[in-house]
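Next up is one chain by itself, shown in structure tokens, the form predicted alone.
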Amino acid sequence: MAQLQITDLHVEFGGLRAVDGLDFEVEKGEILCLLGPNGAGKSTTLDLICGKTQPTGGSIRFEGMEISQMQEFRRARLGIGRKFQVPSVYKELTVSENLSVARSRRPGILHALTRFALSDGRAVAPILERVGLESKADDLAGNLSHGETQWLEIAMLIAQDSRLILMDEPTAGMTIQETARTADIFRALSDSHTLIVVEHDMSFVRTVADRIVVMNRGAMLAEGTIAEIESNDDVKTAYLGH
């Protein structure tokens, strides 16, 4: 069984549906990527994937559960976790105290802090090491670069047990060696993460997706392989035009 299919999901803004009978299925430990020109749906469908906006019709399960019509919350403590566009960190907090923020079952971040320096602070070295941020859990997170900020906030899903993630173009506004970075962070995560990540650098769908979907006014337009997708003469139209 998949760990996520999507059946004929759909949702409508004023009449105009953003998501227009979509279907796919994600694996377990699989990298998909959502592509498609803007305005195509692709943030809409993780909105409506994390619960952030409910759909008009069709179905999402996750890990045989319907849960199309669940709370946000309720689908973060399930597994689901999503990075928006811009990242949502603590910056006047630690890196390490993020993670405790991110690890705490109760709202708070008093809270959170207070049951973290009563509990084993190594537990979150293994987080930070798989992001490449070990060195900095003593620092800022307002000091950190914004390659670092994103990891940070990688991390901080890693810590809440979130097993299939949601991406956003994670790698906006990265150099060239935090891209590089970041794809293999991503590759490392898929031993025991699933991604579904929305973004427009085709070298790094290149080097990280399993499979693509790509997107056209709400509906799935083409599915495969990159070369595949590169192939495919839909896809080239609706990017470029007749």
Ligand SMILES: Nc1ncnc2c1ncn2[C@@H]1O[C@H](COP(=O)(O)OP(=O)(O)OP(=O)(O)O)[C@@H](O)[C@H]1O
The other form holds:
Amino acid sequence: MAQLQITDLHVEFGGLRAVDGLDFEVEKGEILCLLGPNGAGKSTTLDLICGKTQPTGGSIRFEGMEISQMQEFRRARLGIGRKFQVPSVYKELTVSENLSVARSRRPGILHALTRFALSDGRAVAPILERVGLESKADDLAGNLSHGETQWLEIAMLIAQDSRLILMDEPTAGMTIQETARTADIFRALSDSHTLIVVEHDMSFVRTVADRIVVMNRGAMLAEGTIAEIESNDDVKTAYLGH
Amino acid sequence: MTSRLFYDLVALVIFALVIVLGVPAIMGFDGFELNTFARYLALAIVSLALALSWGGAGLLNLGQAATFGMGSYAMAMHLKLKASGDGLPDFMGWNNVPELPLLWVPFQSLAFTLLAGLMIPAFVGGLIAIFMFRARIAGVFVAIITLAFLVAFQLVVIEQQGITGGQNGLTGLAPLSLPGWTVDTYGVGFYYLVAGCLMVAITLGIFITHSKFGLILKAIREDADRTRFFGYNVANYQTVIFCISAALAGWAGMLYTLVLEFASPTYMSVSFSLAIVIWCAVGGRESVLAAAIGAILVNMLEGRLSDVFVEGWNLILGVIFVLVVMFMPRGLHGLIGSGWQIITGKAGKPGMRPVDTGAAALPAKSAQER
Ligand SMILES: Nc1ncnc2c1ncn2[C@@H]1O[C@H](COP(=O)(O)OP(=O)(O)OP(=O)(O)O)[C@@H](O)[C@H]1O
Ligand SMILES: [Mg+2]
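Now the other one: the form predicted together with the named molecule, given that the block above is the form predicted alone.
The complete assembly is shown below, putting the previous chain first.
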């Protein structure tokens, strides 16, 4: 059984069908890249999976469980993590505090009351190193550059350690080197995590994607390997806008 | 131990020395003089209680005076019963109340009273909190709802004369009798009792602030929605800090009744609630110690100035508040923090939180999203 099953998913925003009869599945351990022109409904699809948006119809099953009506913190506890298109970190907290918040394996109040704020420091240090932010551990996240902020949010998702990670345009604003490093991290992550990645950078997609789903106007347009997608006529038409 | 926790503990030790040794020495260990100061210390507790919810979690509770009042009345009911011996409290007779109302009966017991002074405010605060935070009410609406509750609660207390003593409150109280010690409000011992309570409250506050719980609350303050996606039950976190804050306010209220030897519905007034906000803002709402110091300083100032400007004190208080909001939004605590960074040349480094205006109490974004 696929880890995530999306069936006939719908959502409307005041008449606009942002997601309109979407079906796809994601297997455990794969990296699925979600492509599509601007406004195709990619971010909205991730919103529906993580609970930011409620669907108007259809079903989302995660590891066999229907989650489409579940509160967002419950979905997070089940094992779904989300990186947002606009990097969402806590600007008033330091980098290491951000990671401590993200490291939420035990999100209960009693546990939190009996731990110091930075008790996660040792656990998150290797993650900081992995994304190259170790020298910024005590800086306020609000003082980071855009690229560093992207790294921080990626690091937060590594710290959160969800089984299914939803990444919305993780390499936006990154240099070529940074993008390559992100690709390495994603490949390493996919050993023990499933990833859905929304990306526009095709060379990045080529390096990381196990499989690709192309969306257009809220529905699936094509699905397959990179080679299949690149030779698909419907996809070409959608991107050229005819 | 993190360096910030270390600094807070050092500051606490210095503060404790001043309160335990400095102040009594200056006042020549005179119980009468110290009684006035004990009043400030009791108010410091309610100020730090507000700092926990407002500074720590971005929840501006304008109903803090209500929970303070509950603690205050709990203590007063106990002492009134002690003063009345086997008879009914005098005001009940004047109001034709035939027998002791059920609500009063358990307050015969000191243990129940002490527990009730903490738990009733916590319970009521928790009830309001659950209703608000489950519905994801945030920002200015929290202030409006808690303010509305305060106004309604004060009305009920004044209205229910037979039970509460109405406008007059509860007067003619017996001294508190603890096992082995009858508390003399004008004794040095009483001052140390209040000072000890304040130290315990501050220590508790510091540990909450520096716990992971405190960190998650800061995260919620900045972006509640983001925090949900990490699996935290935001409403529960907010509710718990509201309860803790309310319990501390109740504790302060109990001490306040002991200091003044009566309980009055004016403790539950809007102006008293706003005064708490001002103390907290002056000291710095992000630190429980600073909020406590803010309460002490403003009340000392009031003690000096209100004799001179009898009618004008509220105006002065208002002006202080406007100045603080405009020129030092993070209070004296923020001012000292910034000064420290200039000295050590570490501007922009940790501890240097981005300066937000009072509007940080009103994180506007979470409400409309869903
Ligand atoms: N909360 C909302 N309210 C109203 N309309 C919305 C909302 N969220 C998304 N939309 C609309 O739904 C459509 C799909 O948006 P979505 O953000 O999912 O696109 P996308 O595929 O992520 O595009 P991009 O590549 O530009 O990020 C767009 O037309 C957008 O304007
Ligand atoms: Mg998008």
